[in-house]
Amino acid sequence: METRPIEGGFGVEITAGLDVLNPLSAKQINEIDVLMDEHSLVLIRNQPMTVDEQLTWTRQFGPLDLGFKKVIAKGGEKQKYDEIGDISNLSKDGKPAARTDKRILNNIANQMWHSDSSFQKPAAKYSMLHSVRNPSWGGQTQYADLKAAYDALDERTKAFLDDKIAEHYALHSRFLIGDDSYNEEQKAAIAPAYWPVVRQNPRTGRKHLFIGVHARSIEGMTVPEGRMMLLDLLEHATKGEFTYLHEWQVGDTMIWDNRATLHRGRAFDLDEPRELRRTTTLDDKAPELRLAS
């Protein structure tokens, strides 16, 4: 395969070498592995797929995730499969969903800044984003080196960070946005997970950040402190020399490692038809943590 910087952030285009929809070998998956090691960023440039199509090219990376269904209801779906994210804004009639509806609000949290499903575990690994369609403005989708930026912390401030631990929690993002339609059972249903605030890449040993909008506590420390330190680190990883803006074309996917960037999604005109699918596999082979009793 060919592969390019991206033009005005991080990650690598694939430029020749490679066709989504014949399968792929074990030496063309294991060169993509390398690079999402190396770049957590991966783009392929006007290969549209169908929905059949996005699965089967998915499934070849791993083990498919469900936690954004099972999880959080999207309310609306016009979706087949259970393995597809609409991450759209249309109903199922095909036209541009009321503010009302459930599509709508995931929307607009999908501009907060995270990492798909790291409110459980096992968590995301690769998530692979499909564009379909796209409005006349707006609606990029903005990416986080999460590497870059545990490099440019200072000595003492990783020292500080190297056993601390984040809990995630899949309704935090949304209480932050006033979703108040959950009720006690449903809330007690859905467990918290607990991850490192710096892992590291189990092929390659590098460390980097694991935090976004669903991290809420940092255990050993008050809730307030905690959430500073989130927040600090959060404000700290999106600074700009450490992000992607990406424009959407018409049959782009951008495949990006949930557990070395954060991602968030742009305004647009809720009134105009946008289509993206995610596809996402699982990070099953996560090593165990154990909590402190």
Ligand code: OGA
The other form holds:
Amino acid sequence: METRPIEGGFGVEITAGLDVLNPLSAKQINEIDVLMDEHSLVLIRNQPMTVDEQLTWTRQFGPLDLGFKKVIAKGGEKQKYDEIGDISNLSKDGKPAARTDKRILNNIANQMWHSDSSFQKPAAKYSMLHSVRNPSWGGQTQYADLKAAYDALDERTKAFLDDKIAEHYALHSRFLIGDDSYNEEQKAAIAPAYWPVVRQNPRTGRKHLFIGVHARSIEGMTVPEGRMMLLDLLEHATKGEFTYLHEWQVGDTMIWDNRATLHRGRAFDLDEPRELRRTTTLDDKAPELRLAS
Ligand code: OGA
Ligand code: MN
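What would the structure be for the form predicted together with this ligand, given that what you showed me was the form predicted on its own?
Now the full complex is given, and it begins with the chain already shown.
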């Protein structure tokens, strides 16, 4: 495979030697894993896939994650598979959905910096977003590099964070955008997940932050102190020097490592169609899964 750096941020583009419609050899999968460990973002351009092709392609990298669909009612999906994240603003008739539709809420929730499924254990490993249709303005996806952000922390902060554990709660980001339409039963059914604030890639040993909008408290700190720390870290990690803004072209597939990056969608005109499809693998080999909580 041939690669070149993505301009204007971080990550690499695979420019030759890969056809997403052909099964990958073990060697090719390892090559992509090595690129992901190193760069956290891998872009493949101009290779359109159907829903079934995208599922087949993604399954080669591990078991699939259902993410939010596992914790929130599935209603209204127009896709035939739960394993496909319909990242569109379209209702069943193919037209942009009403402002009050759940999927618009999901679109807006995606515009806050997050790591997919960090509210569950196991969380998400690779997310793959495939571009089908783009609005005429906005609608980019932006990524933040949590390895570079960790490296740039001062030594005192690194030492302070070293043994800290954050609580990640699925509904925290929903409450932030004013969506509190969940009854006690639903809230109780969604247990938080706990992750170290500083994690390590298990293959390379490289340290990185692990934060985002699902994180709402830090164990052993008061809620205000912990939350302020999380806000400060988020502001630090999403400074321009650590981020990349991806302008979608139809047929793009962006693969990101949820362990070592954050991402957010950017605003667009909700009356214009925007259609992306997401498939996600589970991080079922994370060393933290051996911890009690
Ligand atoms: C996602 C996501 C952002 C976007 O698909 O997981 O957060 O740009 N998408 O739509
Ligand atoms: Mn996401």
